[in-house]
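Next up is one chain by itself, shown in structure tokens, the form predicted on its own.
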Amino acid sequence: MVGQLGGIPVLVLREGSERTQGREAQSTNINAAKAVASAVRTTLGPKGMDKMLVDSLGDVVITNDGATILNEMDIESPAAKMMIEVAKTVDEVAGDGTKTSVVIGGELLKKAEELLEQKIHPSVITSGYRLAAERARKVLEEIATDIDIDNDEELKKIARTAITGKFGESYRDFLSEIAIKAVKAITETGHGGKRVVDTDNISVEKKVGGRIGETELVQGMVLDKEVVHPEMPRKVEDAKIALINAALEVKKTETSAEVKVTSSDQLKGFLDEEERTMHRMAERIKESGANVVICQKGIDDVVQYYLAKDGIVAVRRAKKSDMEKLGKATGGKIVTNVDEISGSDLGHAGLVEERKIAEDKMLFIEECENPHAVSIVIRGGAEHVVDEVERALHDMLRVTGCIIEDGKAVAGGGAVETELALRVREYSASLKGREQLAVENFAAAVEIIPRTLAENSGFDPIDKLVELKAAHERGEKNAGLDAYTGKIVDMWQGGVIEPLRTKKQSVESAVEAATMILRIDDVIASKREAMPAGGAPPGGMGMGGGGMPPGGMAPY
């Protein structure tokens, strides 16, 4: 980039940048964007095809699942990297509907785009683009109908549309089940009596073995621990848990230190004195009536000979985040001192017991009386299964626990889309000005959905479009395309629902994304230059000396 003062040119950037401006630069943001939607645009809907992804190093994942796709893709352009960004924030927030979110992104492009061809200025387009959404999310509002949370079916709805077309789908009954008792069990009240959902308190162990029928839900904790000693019982029924954060072993100074013996004698005096100490660590778990030791730090061999001679299980090295999960499930306190433990701090369950699943062995912590923490063990007969089912359930997980925050939900199928797309084109004829048309093509971009959904399912996008049109004209604001029969239906009654908060987020971040990338007319890349053999970079002061380059000072 060079600029002109006074006829002296004046180098700004570093040689060899690259810029690109207006028009040029809007084009190719956009066609980056409008590339990503596309390519997880054949995944969409319940007839939606998987996508294999292969990693530098040569590992494949194989998924249908959105925001695996868009996290595995290898992407360099920025504007590519904003879609992507954005799909994330809808995970983390909904759980479900980056698919969406990206597809009508890339649709509000590829609309803006025939709209800067007119030459209507971005900001009008963005502008246009946000009133829409206002409009959307009060029409979004107004369609959605409350959920009893109370009525398993009505949940299994929910679960059962997020794992449609996605692999596992034919276990759907069984994972909703599960799915629905897990977020249940982890529901707590927050303030003003609102429920509150957290699913980092639902630990999800994948095993490959057996199938994914063997799946199964632990009202409490699994470990992928096993027991440390031999001797130590495998089974313990109305275990009385003790939650460790301190080294059963012999404390280390923190300073180095030197000691020095000058007899066998002075030996032995150490030696037993670290015996007795690891003896009374033993003592002091078994005086607080604990049978049961888990421990975030390590645990001396000694101190594992007493637990086990006491008929105490031991397992170390747990992690922190499964110590606070156990603290939730069992109602035990993490003690940070061993000497300060007492049977106030100790957690319950029915039943602690060591268990072979596939070629490992895992300690279950199960048949805990309120637990706020549950674990869910993946089953399945290869680890590209294991996987998908994991993705598959983490969004029944999500979906499950917005609809129970939130207890609103609206119908899907493309029924919502296609509401959408009529009632903000009819808001739009209430507007002047530029920003009309901006609103029309918001409305013209949701009915992607739709649209997709027809392509993936094989049949006539512009028909069915047609058809949907026409029954929400009428007044049935539920209709959408049954994927597999290619009927127009009311799909609540069909049984196909998403939460209210999945559809708003997949909006609002489609808008949010668009004006982003919209608003962009100039992009400066710089390259970052080489390092020479000899280590310093090119201009500036080697190793060997400094001074000016030949020539004398270098130009501005």
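Residue numbers count along the first chain shown, from 1. Keep in mind that what you see is a predicted model, and the values were worked out from it rather than measured. C-alpha atoms forming the largest set that superposes within 1.5 Å between two forms make up the rigid core. First, how it differs from the form predicted in complex with ligand ADP.
Once the rigid core is used as the reference frame, the Cα position of R137 differs between the two forms by less than 2 Å.
With the core held fixed, the Cα of S428 is displaced between the two forms by less than 2 Å. With the core held fixed between the two forms, A318 has its Cα displaced by at least 2 Å.
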The other form holds:
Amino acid sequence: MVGQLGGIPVLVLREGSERTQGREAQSTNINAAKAVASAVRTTLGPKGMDKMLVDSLGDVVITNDGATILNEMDIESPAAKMMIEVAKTVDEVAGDGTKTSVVIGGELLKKAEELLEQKIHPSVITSGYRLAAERARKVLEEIATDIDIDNDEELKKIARTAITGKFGESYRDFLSEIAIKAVKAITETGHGGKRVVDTDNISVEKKVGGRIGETELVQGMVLDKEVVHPEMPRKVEDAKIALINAALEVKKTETSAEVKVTSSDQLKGFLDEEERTMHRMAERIKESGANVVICQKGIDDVVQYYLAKDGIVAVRRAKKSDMEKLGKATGGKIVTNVDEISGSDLGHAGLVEERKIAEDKMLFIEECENPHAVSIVIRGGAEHVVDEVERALHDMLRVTGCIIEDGKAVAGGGAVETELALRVREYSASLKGREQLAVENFAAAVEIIPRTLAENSGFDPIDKLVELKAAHERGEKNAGLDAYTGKIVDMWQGGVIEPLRTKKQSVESAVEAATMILRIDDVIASKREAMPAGGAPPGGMGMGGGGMPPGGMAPY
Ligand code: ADP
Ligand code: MG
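Next block: the form predicted in complex with ligand ADP, after the form predicted on its own:
And the full complex, kicking off with our chain again.
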């Protein structure tokens, strides 16, 4: 490292660090973020293309789902990662609109570049974008329309719009009905009569085998578990459920032999201490009054035998998340010490039954104490089918949840973006100075959505945009592009409707990503720690020699 005499600037960065500054740093970042946007662009809308994602292990996912595509992209550039982070926020807040957000974000940056070339300072651009975003939010609220949330047909339009382009027409209908029923079942009334939807309360189980049409909504919980012992009943009415987070077994000593217990005669031979302990576990459970045991850990054969003898149903190794949901659903308490279990810890359900789904057995816990507990069992002919149904359901559940909570929606198909562009452009005329240019560019940037929808559906983007703008100037605020016919139609009438919250979040997050990236003028990247290649590990004694193979690990 250079550590010379006076006149030479102090070196603060470690050797090997990389630094780019000013315009160069900006354009590197902008280009990286734009690259993410342009990769996503082709997938936007009902006629958008799919992506084939191959991970480092060679596993393949083919999907059109924005959140999945963005999640799976193995990206190095920090600016590109920022775009992805922002898209994740959209997914968390709204459950849909991730691609819209990334595409608008990319376009905002492209439009910002034009201004940077005209020597407009980034801070002027970002403050212009913020002004525009503020106005956009107001416009969105103004043009949003109330939805009658008791009208399932209205809700269906919104749920269906979230998955246009996926599956056939009839499955879209079918799945949206399931989503609406599920969301309605878990809707609670919070403070001041506000409706609250937490879609995490809907459990989703996937089972390969059968058709999508066999996907069902269950009023209660479904565990992908089978009853542990053949002698246990397969069906229990008026179930009293013990939720146990403790191993129903005794730690075996090294020498103890495998014990398979099938008859009481055999049993007598093994009545040692271990066994008495296990017998006591089963007794405690029985004394509590439980007739169903859901155990988060293992259940020893001996305990199984005694439970079976008492007609108690048990499943083991339930997922932690399921245990928590079961607690909520059945009103039971999760017990960590079997010795202390009592009747008041038990949960209740009208029916617990093991049923065969495809080739597997699953445990259904129905008529739960809490009517807000629902599950969806997804079916489909292959793994990638059930996965795609799961992703689609996720979008539909979230979108329906947003609508039930907020009750406000806007017209899709590029209608809302065209109206937004028009009104933000009008607003820009009222501004002075260079910020005005940024606000104008913001308006042009949101038009990327109708343009992209046209492009992805095989229509001329310029022609369509001109037609759309003309319609909106005539006051047709819901005019959008029908991706199937290429006609400019009233999207509200056409049933292409999206929650206000999704659009608001898409725009807000796009602006956030773009402004964050624009404000960076210096990128300082420290040197990547290289893995020791072969030889002795650093500072080690050369034991074993090997160490990690170079490049054997992902960079983060
Ligand atoms: P995102 O991740 O942003 O939700 P999508 O690929 O789901 O991306 O596309 C959403 C866009 O497609 C929205 O602008 C929506 O209005 C539009 N869209 C949905 N259905 C139609 C349709 N039938 N015709 C035109 N546009 C549609
Ligand atoms: Mg979508």
